[in-house]
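Below, in structure tokens: the form predicted on its own, a single chain.
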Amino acid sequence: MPDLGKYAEAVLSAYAVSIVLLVAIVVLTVWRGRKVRAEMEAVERRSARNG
């Protein structure tokens, strides 16, 4: 690991915040995708039933 000197805290906290935000974006995207897929399947089932 490079010597960050007096900026170590700022740099490492910026990396930590960035990683947390990226993980949150991925998790929310997957969660929303599953929710939308389930809603689309429900609509397709209803339309197939009502034909």
Second form
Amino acid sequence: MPDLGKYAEAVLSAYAVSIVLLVAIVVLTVWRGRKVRAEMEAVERRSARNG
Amino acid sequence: MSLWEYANPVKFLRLSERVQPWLWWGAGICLVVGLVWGFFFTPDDFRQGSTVKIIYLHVPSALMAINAWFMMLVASLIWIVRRHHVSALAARAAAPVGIVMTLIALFTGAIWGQPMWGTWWAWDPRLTSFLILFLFYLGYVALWEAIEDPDTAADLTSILCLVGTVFAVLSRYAVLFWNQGLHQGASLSLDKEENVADVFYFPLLVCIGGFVLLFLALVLYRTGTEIRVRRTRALMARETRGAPLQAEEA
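The structure above corresponds to the form predicted on its own; please give the structure of the form predicted in complex with its partner chain next.
Expanding to the full complex; the earlier chain stays at the top.
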């Protein structure tokens, strides 16, 4: 760990906030993408069954 | 082969799924390498101390916040001129990513500004235009959510995007022509005298590459999701229309 001196709090909080936001957008994007894909496949199967 | 072929959702999805693994891996590698390099292996600045390490998050996110809006502008213009649904959906898909980039730029800017300027916030031209850009992003997403008909929503959000471009341009160039704020000049410049020192510049470039690749990966993935939402709605609408007919036949 580098010695961040008196600015340690500022630097670490900038990294923490940014990494949380980046991880959040990736997780939410993939989670919604999978949910939508599953819904679409279910509707496609139902449509194929009903002709 | 023409670029417009990819306005076809099936072709777009096929290409997008082929390209995405490269983008995700590239983004991950660049971000890890760039941030680890910048955080652990670069020296403190003689004036700003260790706060200079915030540059590896602040500059790439600010750059992407503005460029995301320009990408949305191009996609919106394609929608207005050529009525390709994929382009309208790509603009919609990019907006939340732009919001996150703007939020990171605003947060890291405030955190960096406090020890350097003695204040979290100042009504400086660049900071203010960035805040307005953030509000435009929120308004853009809200407008998409508020209008039920997707074509009308795409029309109105495209117009909003054109208007918001003024603030995206201001955010980008405010430090150049509005020489009266706290915010410093551009960190990256073609003029070597104005550029940050090489020891900060190279990890910064890697981080910028990581943010660009992450943005592209997210936008392609989210555009695919929007295309699937649209298809699901179309199938369900067809089912609903077909249901009374089936009831009559029975």
